[in-house]
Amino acid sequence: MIKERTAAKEAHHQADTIILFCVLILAGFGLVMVFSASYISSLEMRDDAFFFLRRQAFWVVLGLVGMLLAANFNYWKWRRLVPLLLAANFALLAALRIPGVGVEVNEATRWISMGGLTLQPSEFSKLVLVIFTAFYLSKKNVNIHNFWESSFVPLAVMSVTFLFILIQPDLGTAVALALITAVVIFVAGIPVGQLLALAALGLPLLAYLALSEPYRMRRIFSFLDPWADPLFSGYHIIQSLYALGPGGLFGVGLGRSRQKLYYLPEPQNDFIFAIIGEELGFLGALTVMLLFFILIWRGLIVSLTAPDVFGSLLAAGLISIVAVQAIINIGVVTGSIPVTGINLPFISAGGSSLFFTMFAMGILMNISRYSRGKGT
């Protein structure tokens, strides 16, 4: 313990600049694409073509401030804040159920109104669960081979958070949270037998949840055959593919998307990758995926070279927040998985998601300052 604390107190070198540049490029590109995807509908519906651009710019600046603060805050200190973070997590999730506090949009209560701004507690939950799971599994007295002494507690905390998010309802975010937690547990060295047992229990539960609500069933069936109901349950997937198809290799040109003209709903949010594919083509979409790949690769390097177990698990969890969301979002847009409400990190229009993801990257950069060896 003393050795780990000593290693975490003295920075070896500057933060990973590749992570920084990837985040800056993706966030900057997100500003361009949010404006391109939203300016026409924003002008007609809000009489302000720059509404979404200004809001996105505000959260990018706020995210940059949070990222810089996190990058200069010794990651070891997050261990001391775990009880406070858990309390804040459950307090915010519970506050959603208080009348007048939770904000309902499209029959879902996922946001809290705070002085003109809205906060989505589930985005905070991802960060908290990663920190808690890394903290718990890095304790010296934890026997990772004993399920009840190791994985059970993080999974129990995750399950309670999962239920809070599920009743909002938001199955997509709840599943993303479970996957992110599973990544940290896997990196911690959970035995293969335990991992298979958890998968055997989790997959039937996921299938039940996916089929227990009519609207979720429609999403599953529309994924299998969107043309069976092209004007309702299959509409999003079809319009997304209509955007990607005409994009070709080089795209139709920045700002010249047709699908954003009231064909593809909310093109600046969950389906912004489809607009990227339409306007900038396969090469533009490939460039975005390459940036995510580089960012994830650097995150894994930080995890592998962290000076202690806590830093290694924390880095793996933080980069999995980006990886899981990017994979799910791109999978949905390309028709590879059923539709969920997961946005594209750094690029989709948003507030809480953008801020907490950038904040997470700040913590990751702080861990990189203490990495072992050079050339990492």
Contents of the next structure:
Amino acid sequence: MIKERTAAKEAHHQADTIILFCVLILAGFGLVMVFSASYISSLEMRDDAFFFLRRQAFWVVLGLVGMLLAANFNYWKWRRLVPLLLAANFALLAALRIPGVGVEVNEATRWISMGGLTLQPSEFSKLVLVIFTAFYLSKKNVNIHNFWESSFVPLAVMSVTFLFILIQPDLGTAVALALITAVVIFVAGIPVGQLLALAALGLPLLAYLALSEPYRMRRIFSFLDPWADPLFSGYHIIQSLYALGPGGLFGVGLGRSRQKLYYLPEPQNDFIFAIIGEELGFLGALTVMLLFFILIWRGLIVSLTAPDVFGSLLAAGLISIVAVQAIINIGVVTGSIPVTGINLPFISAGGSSLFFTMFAMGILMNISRYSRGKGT
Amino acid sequence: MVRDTASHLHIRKRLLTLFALIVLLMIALVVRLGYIQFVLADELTEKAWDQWNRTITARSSRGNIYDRHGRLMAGSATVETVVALPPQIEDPRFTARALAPVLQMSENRIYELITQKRAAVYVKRKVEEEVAREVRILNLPGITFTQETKRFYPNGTLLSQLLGFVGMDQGWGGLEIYFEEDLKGRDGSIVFPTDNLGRAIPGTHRFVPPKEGRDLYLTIDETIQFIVERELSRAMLEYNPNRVMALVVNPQTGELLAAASKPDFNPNNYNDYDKQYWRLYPITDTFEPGSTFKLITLAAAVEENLYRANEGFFCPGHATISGYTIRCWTADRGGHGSINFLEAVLSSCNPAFIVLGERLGAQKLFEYIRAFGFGSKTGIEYPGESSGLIFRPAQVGPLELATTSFGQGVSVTPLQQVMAISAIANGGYLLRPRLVKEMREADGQTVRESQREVIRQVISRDTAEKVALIMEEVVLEGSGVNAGVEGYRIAGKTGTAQKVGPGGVYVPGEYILSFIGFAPVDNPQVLIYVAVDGARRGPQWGSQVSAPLFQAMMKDILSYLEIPPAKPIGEEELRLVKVPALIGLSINEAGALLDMAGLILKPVGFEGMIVEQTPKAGAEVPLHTSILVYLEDLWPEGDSGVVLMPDLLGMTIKDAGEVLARLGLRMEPSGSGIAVEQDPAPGVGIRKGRAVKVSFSSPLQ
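Show the same protein again, this time as the form predicted in complex with the partner chain rather than the form predicted alone.
Next comes the full complex, and the chain you just saw is listed first.
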């Protein structure tokens, strides 16, 4: 205990600069792509070509500040903030249900309006769940072979949060939250048998949730044959493929996407990867995936070399926020998995997501400063 | 028990597993991405291309139709279509309200059209010049024009049924539909890129030029068509029939020179006319031919050597076949009596033809009938041709054989008759009728030229010439005298067929009076068929109605074609005939006398005996002079100051004036031409000395 505290007090060395560079490149590239994807519709609909660019730039700056603060905030201190974080998490999710506080967009209530800015509590939830789960499973008195002692409480907290997000409704984010939590539990070393049992319990539940709403069912199966219903459930996938296909190896050129001309709705959001594939081709898309891969690899290295169990689990959870969402998003855009409203970390337009993901990378960088086998 | 907490050892293993999983997923996604961007790329690009580009049709211009001398019969003019560009319309409600009264459309309909999610919509197609101008004055944003072509027919009703007409986008009748593919050409297109709101964006425009339609040059001669239609219109006024029709062909080539029937329609505004007037009856409709069909029996008998001109024959006025009595048209006066076969043929004696039919036998006769083209389509390039109906060999008993041999119980089209008689005129060859002389590309290059097409030789040249000579006799001194044209050798045959109504029953009192003939006999150049269907005024014999009609057409056509007469006109004395005494006779008896004399009967009054005639009996008059005969019911018994108003319609001013003067009435004429209206109406009693209003009109109006 004494050793850990000491270790946590003084930084051993520099933070992982590869992580920093990856985040900076991805976020910067996101600015370029958000602008490219949005400027025509912004100009025509809002009379302001820079509307999304300005908003995105604002959040990138805010995210950088958050990341800088988090990188210099001893990650060990997050353990003491856990009760506060959980309270804030549920308070924000509950606040969404208060009429006038939650903002309804497209029949879903996912945002809280705060004086011109909107906050998406579910983005915060991911961070809270990662910190909490890492905290809980790294406690000395937890027997990780005992389900009731180890996974039960994090899963219960996750489930409540999951339900809050589900009723917004936002199944995609809820599933992402479950997967991120599952990664932390997995890395903690929960026996494989328990994990399989959990999966066996979780899958029918997930299937029920998916099939209970007709719109979800259509959306879920439309990726198999989007042309069966080209104007409704298959529309997004078809338009996404119409962007990627013509992109080819080199793309049609930055800013020259045809699909962003109202064919692909809101191209700066969840389907921005399709516009990248169209404008910059396979090479551009591959570069983005490579950046994500490097970032994830570095994150896992941080987890591997963290000085303590809490740091390891925390790092694994934080990088899984990026990994899970990037893989789901690219899977959706390429028509490989059902359409879920998950955006591409750092790149898609969207304030809360950008801020909290960058903030998470800040914490990750802080952990990297204490990594073993480096510096000392 | 040692509490097993999370340890670095566990975490290390799990992290490696996690890393492996992520690597696998990423590789899968890269492969999937590559599959989309390389393997599926072409297919997706092609589909995306369809959605990115809009196509505007560049319409080909429709080919023109000309007569044989290149005179325009159907052409295309440019008209404007009102187009809306929905993305550019600022206030659709206002736009709809402003356009509604000008375009004469409902406001809601226009609103519906202009609010569609499309780049451009037609609001109203092919509007009048005036409407286009009014729309221009409104100057509404997003409302513009595109040019389209509209078919126009410079001659109005002339040749209308043959030409047909063009609906909004394609031929709907006649040659316009038959040659649709050739006339229409192929539309081109302009392809340009747009956004998903249908607005054009910068990019490559692709233009596929349209292939222009081909021009048709018909075998029809506009002048001959005009002559024919003029006479048909006159006959419509004069006899007030259900309909009249005529075909003119060159029997040597099979080319149709004119084809018409009335009532017809004006293809420039086809919708104002009853649909039944859109078709050309002599090609689409079948009739019982009547006596003209006797020529087929005659030709067969001559060819088979079963006819001898001077062989004796006795006509008792009827023939009895299988227990049925078949009447000769002379039955009322006890038949033709003892005559020879030539005389029997000249006077169209039914029993004589029954004998010829019997000599041929059913097998032979029907072989000839089919060989002359009856019972099958002629192959003319016109939609809706009928094949007609003749007995099948198995159906033919003695009665069927007998009736067929003088033209009853068969149904044929006038066109079939024309082609069959052409075979007699041209030395025995059944030809395929031709309507299109040439087809040319828009650049003038000829793509098709029609040739004389012999279907088969039906009879020998010798037989054909013999029959032609007999037909000439018919016009010289038989039932066809009224068809003669001074100075020319004309061959012909009258036909008076009873009309077959629905259900195959004869309609009492309704006749189809026809005449078919050709000239000059030694080298036939023109063959004409005319028929008056269901005349409601005037005499009911072909010799008195259709023969003069034929004569009027033939005379002008021969003169137009500059065919020299056999004997120079005027060198010989004008042939004069003596007017027979008609007073005290019935109309039927008077008609028979006048037929043989070559004079035309014009009855005045409704029934009863003839009480007056002008000119008087014994006067010498030129051939084809009209003889006015007054019937006894014009002067009702009891009141000598009152006469019955006769039917003047169809009379010339001269005849109407003479009739009214004879009845002691005054005429107040208006207009010129043929009487088309009279007041009081026919059959009304009128006091002598009163004025009768008669309006005259030219048959060409």
